[in-house]
Amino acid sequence: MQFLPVLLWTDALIWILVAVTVAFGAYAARHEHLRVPWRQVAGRPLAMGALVVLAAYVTLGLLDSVHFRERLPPVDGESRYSPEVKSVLDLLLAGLRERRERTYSAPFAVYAHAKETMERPDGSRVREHPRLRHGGVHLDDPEARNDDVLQRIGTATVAGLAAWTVIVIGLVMWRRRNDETWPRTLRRLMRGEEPVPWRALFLTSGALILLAANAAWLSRYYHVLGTDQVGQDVLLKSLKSIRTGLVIGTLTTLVMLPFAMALGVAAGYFRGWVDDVIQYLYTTLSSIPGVLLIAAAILSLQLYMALHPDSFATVAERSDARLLFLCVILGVTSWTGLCRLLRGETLKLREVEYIQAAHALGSSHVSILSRHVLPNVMHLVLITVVLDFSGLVLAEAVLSYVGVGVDPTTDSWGNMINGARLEMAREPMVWWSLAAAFVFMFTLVLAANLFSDAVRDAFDPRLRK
């Protein structure tokens, strides 16, 4: 076996979440009351454009969630595997991983960012910017870099447009009616004569395909977003950080939902001493500064890892444990808001006529909660989940910036921003790591906010038309 599969805790939870999402999609497709709001979401151009961007991020995150260890040459007939844990995304980005420089280099640069002492053939020493090992190494004349970059951008753009055209033709053939010509079908889709805004989907996917084609082609010859202090490509770090952002934004929800749903519904339905105890619990927890609680938990985990190094076979397992623990702590400290909402909604629902009738007919509490209460509060759960995603992604960046976030060896936008503190103070200034983290995080958060706004408008009964 050439590869040894490695299943990290976060990998397992991610794929469980994917399975739950698929199951929910199949369930919603069979129930009209769920299909109606999702059709409303699908009819909004901004939401569909945001969904295309989110799908691209999720695809990269899932590719980075299939881990393995490569097989090494056997010794004395015994199989050995590399201690380094890689992912499928690492295989796809192998070129970026291998093309490392000595230190900083700017985007599309052919020379290093800082001067070094170099010895000339005549024995004299001068301070100059040395040529990079990989960036622009194919150029005989470094001054021709701009023309070469423009030429390769043109080539990648043509290839991206060709790929986009093939996709559009495939979708037109799929949506073409029996009595329609292809131009007529294309005009119908672009003019918005169907419930789904195909024009927004075409334009957004086209823009992503062009960006991906240019990044893939140019990164073979240049460092598109420059390199960091150890010479690692910043584009590689930005793409690898996507998984961390998605894990923080989604797995935290898995920890938060059981507490919020169980306690919030119980407090509103049973009232009395149950309500008093639950209110006291989440009021007390809300009074504790969240950053201090997270810092204490992370420092305790670091102490445990230092005292028990044998508990983690690889560096990846150690980093994954800290990432999972951070998700747990964020979930424990963020369930109180949803719990309050569910309590208030349940207090209102328990007084409506059909639940009073169920009580009069002798229905059990479990039956009433499962058949009448929970289905009528799920819109609050869904809205809260999609709205909290953006906040959790930003929270990871803030926590890593103050030193209590993910492990320093984990690729994340927060660690990139944390490292940029000193880089921005250098002379000459190193700005591209901060800019790359900002652009990738801004794109994800903006797409999530646009999509969550559409979900809120569709599922909130007070906003339905």
Contents of the next structure:
Amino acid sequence: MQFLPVLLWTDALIWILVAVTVAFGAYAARHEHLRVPWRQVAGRPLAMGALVVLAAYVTLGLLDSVHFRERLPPVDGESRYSPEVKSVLDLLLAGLRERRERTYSAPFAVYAHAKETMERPDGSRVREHPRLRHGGVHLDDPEARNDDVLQRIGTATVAGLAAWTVIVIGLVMWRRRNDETWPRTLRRLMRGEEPVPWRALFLTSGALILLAANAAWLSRYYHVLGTDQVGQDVLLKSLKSIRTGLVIGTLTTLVMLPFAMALGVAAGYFRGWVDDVIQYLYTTLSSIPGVLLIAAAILSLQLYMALHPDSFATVAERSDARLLFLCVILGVTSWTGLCRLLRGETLKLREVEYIQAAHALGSSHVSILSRHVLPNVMHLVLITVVLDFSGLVLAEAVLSYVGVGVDPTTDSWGNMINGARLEMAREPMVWWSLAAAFVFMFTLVLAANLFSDAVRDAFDPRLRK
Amino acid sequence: MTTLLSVEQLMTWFDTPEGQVRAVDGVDFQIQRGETLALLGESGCGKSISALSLVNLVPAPAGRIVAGRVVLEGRDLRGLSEYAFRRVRGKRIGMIFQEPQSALNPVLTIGEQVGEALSGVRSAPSARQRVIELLKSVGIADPEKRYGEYPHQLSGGMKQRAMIAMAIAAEPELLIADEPTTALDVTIQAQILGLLRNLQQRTHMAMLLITHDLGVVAQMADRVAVMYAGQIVEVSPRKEFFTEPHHPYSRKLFRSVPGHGKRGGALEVIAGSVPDLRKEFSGCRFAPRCTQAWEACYAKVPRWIALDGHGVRCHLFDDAERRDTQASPAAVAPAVLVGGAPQLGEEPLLLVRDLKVHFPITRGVLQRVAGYVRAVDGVSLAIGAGRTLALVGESGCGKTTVGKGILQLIRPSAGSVIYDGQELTGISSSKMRALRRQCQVVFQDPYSSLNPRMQVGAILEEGMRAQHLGTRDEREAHIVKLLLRVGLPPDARQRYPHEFSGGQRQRISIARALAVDPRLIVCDEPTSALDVSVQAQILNLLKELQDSLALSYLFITHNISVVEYLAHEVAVMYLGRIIERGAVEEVFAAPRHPYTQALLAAVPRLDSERSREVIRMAQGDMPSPSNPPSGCHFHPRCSQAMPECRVRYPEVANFSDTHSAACHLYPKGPGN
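Having seen the form predicted on its own, please provide the structure of the form predicted in complex with the partner chain.
Now the full complex is given, and it begins with the chain already shown.
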């Protein structure tokens, strides 16, 4: 076999999550009380624009979650695999990885950021900015860089527009009704006469396609977002960080949900000593500073890893274990909010007449909890999960900055910011790592927030008729 | 009398995603100075929106007044700016709303809130003086003390009094009272209605009384305007309205009110439901539900026909439209159900002896028990197979807790509940679970008693699943049978509760109870959230089910007319205890306990004159069950209290085999 598939722990969990989401989608499609709010979300232009952005992020994250080890040329007839774990995204971005500089360079730079002592052909030594190994190497005359960049932007934009037009035409063909003229269909879609805001979808996807086309085309010749200390392309690092952000944002909620739901619903439904114990638990836990717990947990994990180096076959596995552990510990420290919310709602629900009626019919506790209580608190769970996501992505950045976040070898926005903080004091300033991490994170969090706002509005019974 | 307010062709529409709802669609009426006009109609007919339109308080932006004139003393209010309108509102037109609980701000004292309503700037001492005067004038005892109290310290009746004080603070010429007593108990309702009448006599203000209760109309109104589907269909002086209503809808309303005179027969119901207000009407709005409708009713919108003193919107009274062969207005005679109720057997199905439900009050860090709320404090009752026992009382008397205690939804503190020879108190949960098949419950609120996330089929199947009855297919077949039984189409099982109206939901609740073939159903105010015409449907259904399935009902209610219509025996509860019980005929013909007498006297009657004697009950509300008065619980409110009443709880005095009461007025005790 050419590849040895590698299933990291986080990969497995991510794909389980994808499966659960798909299953939930299928379930929701068959249940009207779930379908109606989602249809309402689908009708909001801002939410759908945000969804397109989120979808782009998720696609990149999922591509980065299919891992394998490449086969190396056999030695002595024995097949060997490379110790380096790669993902599909790595294959796609192989070019970026190969075009590596020695150290810092600014976006679209032709020369390195730092001066070096160089020997002239005549033997004299000067200190000046050397040409980069890859960035703008095709230019004979570095002065012509701006024209070259503009020209390439033009080419990429035309290509992007062409791709976009193909998509729009495809969609119009799909949505066209019988005996309707093409312009009419287009006008109908654009004017928002359909339940789905196609215009917002077109515009966001158009903007994304143009950006992607430009980035893809330009990054073949330049370092679009510059390079970092070890000369690696910042665009590559930013793209690779997406997976980390998504993993933290989603898997943490996955860890948190069972705690929050089981304990919160149990406390509200059973009252009495169960309630007392659970309240005691979450009051105690939420009065301990979360960062302290996380730091203690991560440091002890580090110690364990240092003492048991054989437990992890590859570097990737080790850093993956740390990422997972971070998710777990973040989840353990963040379930109290939702738990409290669910307890309150369940306290209210258990007195509602349909639950009394279920008691009168002789239904068991399990059946009442699963058929009456849980479906009626699901909207709270959904709202919390979506709202927490963006908070967790930001938390990762803060924790990495403090030094208790993900493994330093893992690409993450937190690590990028942490690495860039010292360079901010340099003259001239190295700003691009920080800026790139900021822009990528900001876009994701903004999209997630816009989307979750729409979800919350759709599921909030007070805002529904 | 001069015309104070005249409304012409008022139209208020609401924009909803499903289209334009014409909530008020061309309403005209006049109110004279000093007169009370009652706006009568069922929920959703647009009566509250009409009132809000008068004072420009229609919820924006969804709702808007499309057309019409509202003329107050020759001045059209529609053209006024919001600023100018604010001086009309409160100053010239006062308003009282239905819910005193939510109409008062919980963080301001009563004095501050009433003071806010005073017009003009007054100095603090004189404003305070005026507020205290106002509070006194609405019958609040000890107004100096109440001035500084917060809404939660006041009872419901007192809050409504404070609301009235606010409404009349600026001495308005017109008072709009939107269901002012619907949320109150009958004895409190009688007090509030009396207060409103007194105020009106003193200040000579006009009143627009919005209500769905024919009894309240009979007591209060000078003229009656009946609304149906956004239009006024009849206007008539009160006397004429009650002796000879003209519009078929008004007539139907009268016939659907339950009462003693209608026992044994089915109540007349208005078929169908209120029309969708989103479409335009090409004919009479009531035609689809009218038994006297003919082609013209569907083809042509009826015009307003003014007869002397009253008016009606019906083709029956339009000479131009009248058919040559007019059908006699006497509608179908109500079908008399065959067979009286089965007699009480020797062995009652349910026997409750000295049932007590006490809730502990805990205080302090250690949650020490500081006292008990004696919600139910020694209730005994018996229900025979196929009989209906009505448990009557005001809110807070513990009647719902009795129902839950019998069903073991709340574990009783003491006493015994014997169902079919089997003791239920202290029984294990698993044994009780099997017995739950036999005793079922129907709740009051048709909206919160059905899980909004479940399809009707799943709701009905729940009991059968829990009791492991039948296979899947058998259950499915049973569900269809149940739906047909309660008058719903079989395809209802794939729909969700929110797609049904209040009455239909209550049918689903009844079907859910019936699904496990119970012998006893505890009906906890099953009709009090419903309109009169829908209530009649549900009562008919309950009665028909009892006759065919020999069900026993414990019917918990505060509605006396429902008791008169449906029940065989009645037990009157006051503060956790039954104070009088007996067969319905005995108790209603000759109530013995002063509380029963006051309760029955407080119920507004359709056939009574205004000057009917109201048995005075001392002011105030029911005391708290956590701290009941010593001796007889009723003595602080009793007009016939004796020194002995303060000391000792009275013995039960028997007047016949079935009729008994606990009161010191009848001291001889058993055997009397």
